[in-house]
Amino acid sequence: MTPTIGILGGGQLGLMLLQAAIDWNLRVHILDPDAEAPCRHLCTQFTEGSLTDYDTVYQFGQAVDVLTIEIERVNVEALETLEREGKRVFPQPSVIRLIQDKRLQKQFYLDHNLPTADFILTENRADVALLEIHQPDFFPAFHKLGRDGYDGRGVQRIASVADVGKAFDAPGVLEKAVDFEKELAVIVARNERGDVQTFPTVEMVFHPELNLVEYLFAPAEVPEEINQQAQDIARRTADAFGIVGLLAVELFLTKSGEILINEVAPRPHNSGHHTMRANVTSQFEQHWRAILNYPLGDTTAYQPAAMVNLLGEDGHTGPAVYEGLETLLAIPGVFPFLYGKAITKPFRKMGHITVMDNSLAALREKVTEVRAGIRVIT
């Protein structure tokens, strides 16, 4: 019999779930707190709810076999209490209270020989303003909350010790500022029997203020020898976790030539939007396959591939309008995927554009014609 799934979350990340769980006629329930969540007219059963509350998250978990995620902020000592009580659920909770919050993750990685930057933990402003005194060369630095960050959100960078007052006034990690080369990600999936696959490695480029990423190539161009040390951190980053399900293993690569973790998240990731087209095995249908146990799927690609964010225009607020839309499907080997919110804001992820071609010097000139030709406006 097929199990009913529940996943915590019910925007875009979800919504890309559900289309790769009709293809295997999978029952799907969503919890979100939003009314019209990209889901609710498509899963099988939609609770609006706060993913955060103890009881609204063990009562949603009570119908479902197997309960998943498409988002980390949500109430881990309910999925506790499901998994202690014979519930599947994957990420396991044990691997989102570490990745919740950055502080641990950073130790993690830490205790487990996996390369990162160089990092302090602080409790508060106050902490960060003493390295004026003590350690006035790790600046620049980012400074982190440890929870609740997120696509840019709770990041500020402290250039100089001049800037101590931007720090946050809360728990915290300051991380030595990486002088990189490229960022990098990884998406690996792992299931129950431990077996392990990783996509070809990805090149991000970062919107420079806000701190998510604006597009990326796949594959990396980056020499053999680095793109297989990235595959293996992010392996070995995996298996340390333990994890069943998808790991998003986001890097850097240093100028000279070294590789460090930045951070990872326990789900589908923008890093791996693209291969719903350029991969055989999707990101999505691969966290179906790791989280029921079944054997993980082909993702070699097809062609190169880059993912472009179509972000709400600056300015915009209200009813989303995609101007130029129909310019864009006149492109061969362009993919527009929308996201169904139904409002625009400025810089507000509300779809991605995938693109393909037979190289990728041919995919970055599209890529640029892609870029220019459309908008999301009121």
Contents of the next structure:
Protein chains: 2
Amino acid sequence: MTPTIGILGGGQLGLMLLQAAIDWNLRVHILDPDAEAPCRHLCTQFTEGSLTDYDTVYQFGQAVDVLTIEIERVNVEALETLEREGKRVFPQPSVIRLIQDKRLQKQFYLDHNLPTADFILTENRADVALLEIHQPDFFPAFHKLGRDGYDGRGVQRIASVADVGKAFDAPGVLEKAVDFEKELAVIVARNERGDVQTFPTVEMVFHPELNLVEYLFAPAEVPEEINQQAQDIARRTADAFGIVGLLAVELFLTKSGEILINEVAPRPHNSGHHTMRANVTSQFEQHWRAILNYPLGDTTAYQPAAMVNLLGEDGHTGPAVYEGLETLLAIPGVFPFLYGKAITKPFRKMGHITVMDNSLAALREKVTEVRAGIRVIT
Amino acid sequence: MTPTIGILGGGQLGLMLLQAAIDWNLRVHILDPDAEAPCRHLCTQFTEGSLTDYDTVYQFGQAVDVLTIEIERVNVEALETLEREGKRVFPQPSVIRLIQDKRLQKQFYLDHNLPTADFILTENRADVALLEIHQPDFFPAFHKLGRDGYDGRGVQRIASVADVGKAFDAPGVLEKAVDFEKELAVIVARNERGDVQTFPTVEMVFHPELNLVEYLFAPAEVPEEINQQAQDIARRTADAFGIVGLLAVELFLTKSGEILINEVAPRPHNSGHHTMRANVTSQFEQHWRAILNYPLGDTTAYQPAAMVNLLGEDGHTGPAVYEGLETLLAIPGVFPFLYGKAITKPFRKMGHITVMDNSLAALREKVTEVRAGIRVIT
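Okay, that's the form predicted alone, but what's the structure of the form predicted together with another copy of the chain?
Time for the whole complex; same chain goes first.
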């Protein structure tokens, strides 16, 4: 177990990958543009540099045996060159390229017979305006920027002609709004030899305005048949991409009982943070197993779990103070995890809290207590 | 949660403390004499320097808010000065001083009415020789060096006059051999406000010749009454020391059903490594909770667990190769943890493997499979 691994990105996902890497004494280099990135002091070697600059990524990749990512906005051309030169790059640059662009991603689902909401590719805002006139039944819809949208940015709801001004004047995809009952997610891992393993289905609860996951539960409270469909779609999606690494598959469960792919991320994901505490193998260890071509780990959960995002309080910008943290530590089965970001901003992801209990009912009560008990202020 | 913490020692225990520290984004400085110590790249700041030199320890301690240890052989005088100057040092220097010297430790048990094997303090080898003549009934006995014995070094079995030459010609303690049924251990944590919490009792299986733990099981297979006694003695010992931090209490269960304290360590301990995977709170997180005066964590186990020490194979000295590691990764509930030591030596602790299963019987089978499946060679 001696390869040197490079991660593009040194944020919280990198941090949790590093924590899991300690078990196997993996040597990990990190590239991040922020000199004070959370991973700064916890890796074998830290390089401050741009993730989107060809030369920087190429040079960083030269020094490692295996290259991976914790964020999709990276220079794919450099990764392609490295791959051509024989470097092991997982997920594969071709997969990152597909997923970086929501237009290509949607087309991919269509081409591979994977269920997803109806969509129309658009080149600019005028396209959206024309569709509003000629296909009014397609609305309400979401207009998504093709590239560089993340964490709720790059998505606009277009309900009527009055909203057309919010559409992006750039290549995008217009997605018919799904009348969904629930949002689910399944994280799936695939290694080079083609083994595939899923984590139990989780159920996400979104913040009504911010389009950020507020908390999630695992296992999802859905009929077993729905669960099996969700698991099956996640597996088929990973196989269709041929990805090596983790793929987080976010799903809509429609009111008519259909499951549609919302979007995917080719890396560890917010919807799997609870697995660090609640499952035999965490998503982070699973990522290492997948990209190092080891046998994939058992994903069984020890107990039902929830994950609460710890967001910066509205109206607070400055050095972070975690009010109530000590009180939380007194509750059994409550596990705060802080990302080490010095500065808090309104709704910035500052950490998360895993909550575990014997039943989903007890868990929900505990989540309420946890959410009320902590604030990130200045 | 902003104190800067210093750890004296950067070996495997430090490494596991650092891994646990990531959850709470603790800033940790490490002092270790080895420039290539396992903790080298995984802490906020690494200082290469002697743990036994007054000035080095004193200066290192100046830069942190809370100082702790992962090894007892440290300069206690420097810690005492730092404590006098208002630095928070846990475990307290007075406790480390007591435990560093097996003579003081044994006397402490006697003074505090804590059960331990009969002993006689000796000043030199001649004392042992005289005792062999005047108190032959006291033998077989173990002669233990007062200071600086560790990992089986500093202990000699004296069965008869023929063995007297093996006794240490230095201050020591002669301990009457205990006819024991089992060896047990209980790790206990105590914080500044005096809360005390124990981990479930473990049962140790020693290598017949090397006096090193080969593997252990938790929970120990003992009657509940014995378990309660072991737990109670561990609590009382922590209270007697008034320790802030972890105390690992190693115990003998005699053939007549008595429990005697063998020895203690004021830090995370080999007998608690499985808690990283098997228990709600690991011993490492518990150490942080104790010394930062946070509420102590729930120590409940999710499943029965075993811990196998991964020792360097006899006859192999050089760069380490972990033969069979990948095969182990394919077995559910088997978790290797490598210490990142570049060089293996016969019987050197190179890592450990946590094994979990639903029953102790299944666990024992899996342990046999694991022990047969891996070797650290060159």
